[in-house]
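As structure tokens, one chain now follows by itself in the form predicted alone.
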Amino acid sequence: MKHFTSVNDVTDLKKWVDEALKIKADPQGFVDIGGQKTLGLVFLNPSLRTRMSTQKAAMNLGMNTMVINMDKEGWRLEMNDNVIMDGYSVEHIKEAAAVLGQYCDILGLRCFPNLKDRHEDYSEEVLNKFIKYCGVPVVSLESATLHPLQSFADLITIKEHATKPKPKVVLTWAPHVKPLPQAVSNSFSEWMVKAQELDMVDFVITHPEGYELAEEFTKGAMINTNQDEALKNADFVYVKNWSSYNKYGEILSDGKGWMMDNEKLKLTDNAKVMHCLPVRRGLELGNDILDGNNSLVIHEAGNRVFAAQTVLKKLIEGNKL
């Protein structure tokens, strides 16, 4: 594995999950593998769990970390080629990425979409140019379309808490006050579809009309616009808002009646409830669930460390760093 940007970079999903759980049982068991190598974390957008969990994962492997909040501490980047830089951009991505590659053995990058131009966002220009020019392995810390570290942690969490060989997992849309990217939902769908192919889960997506995700990430999933029907007998419910893909970046409804709470939980098989965080209490997800015994959100966040640790270990081994 040269880079980690989606589930398609995973060679054996079941083995990866098992390895992550072994690492969780003994987080310091591979403390020598990092060999004082340096992980650089580049953030073009805010982060709490991704930043802290990936740093912790690197520490557990004996790596050094360097962090730069590029939107606040770096120069404004020029992404276009063959231009005269006589505007606001100070540094070209070619030099910026290449220099970061000189300082770091592995590079992590977070770059959100602008939610204005679907073609631009889904081309993953920023991520792909960092990969092209930095010269070292790259880990996606969430891109315009995907958040693979989050989804890996989600699958680890489901594996830990499943009470049957093939639990029913439901991804449900939730209300929000502003348009949010599709990245987490795309990624969760992509990972669950792959897990379903391996008989690890049964996967259902539910959302209001108009909130269909890109088919490349959902093909193979059952999709139901009736939330109550979709929730029946669910073992896990993953709650997440996303803006429209077809009417790109738009909010199409107020979401009335779509918030997951204990009343809706009664439709499930006493399902465990998940969310990537941060979550808007009382809007996306009811306080009664978040403060109750069915919530896995904190446990899920904790597993971000072991997802990242597994990925970093694989990159070190696979690239002979």
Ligand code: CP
Given for the second form:
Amino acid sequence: MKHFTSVNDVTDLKKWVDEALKIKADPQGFVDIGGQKTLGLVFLNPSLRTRMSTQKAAMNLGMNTMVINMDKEGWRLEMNDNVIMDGYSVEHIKEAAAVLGQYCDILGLRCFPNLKDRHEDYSEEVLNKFIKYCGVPVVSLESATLHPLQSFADLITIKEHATKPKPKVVLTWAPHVKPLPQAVSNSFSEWMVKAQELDMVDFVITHPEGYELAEEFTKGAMINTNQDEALKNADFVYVKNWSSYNKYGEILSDGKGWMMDNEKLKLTDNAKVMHCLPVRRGLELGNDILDGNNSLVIHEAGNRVFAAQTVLKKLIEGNKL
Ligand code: CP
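Given the form predicted alone above, produce the structure of the same protein in the form predicted in complex with the ligand.
Now the complete complex, all chains and molecules, led by this one.
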């Protein structure tokens, strides 16, 4: 694996989950692997979990980390080629990425979509240019369309908490007041479809009409626009808002009746409830669930360390760093 940007970089999903759980059982067990190599984390957008968990993962492997919040601390980047930079941008991604590659053995990048131009976002222009110019292995810290470190932590969490060999996992759309990216949902779907192919889960997606995700990430999933039906006998419910893909970046309704709460939980098989966080309480997900015994959200965030640690370990080993 040269880079980690999607589930397609995972050679064996089951083995990766098992390896992550071994690392979790002994987080310091591979402290010599990092060999004082440097991980650079570049954020074009805010973060709590991704930033801290990936730093922690690197520390557990004996790596050094450097973080730059480009949106606040760095120069404003130009992404377009062949431009005359006489506007607000100060530095081109060609130089910025190449310079970062001089200081770091592995780089992580967070680059959210603009939610204005679907073609631009879904071509992953920023991530791909960063990979092209930095010259070192890259980990996606959430790109315009995918959040693979989150999805890996989600699958680890499902494996840990499953009480059946093939639990039913439901991804449900949730209300929100702001247009959010589809990245977490695309990615979760992509990972669950792969897990379903391996008989690890049964996967269902539910959302209101108009919130269909891109087929490239959902092919193989059962899709049901009736949330109550979809939730029946669920073992895990993954709650997430996303803006429309077809009417790109738009909010199509107030989502009344779609918030997951204890009433809806009764439709499930006493399901565990997941969310990538940050979550808006009482809007996306009921306080009753977040404060109750069915919530896995904190545990899930904790597993971000072991997902990142597994990925970094594989990048170090695979690239002979
Ligand atoms: N779930 C997640 O990626 O959280 P942050 O945006 O805080 O990193």
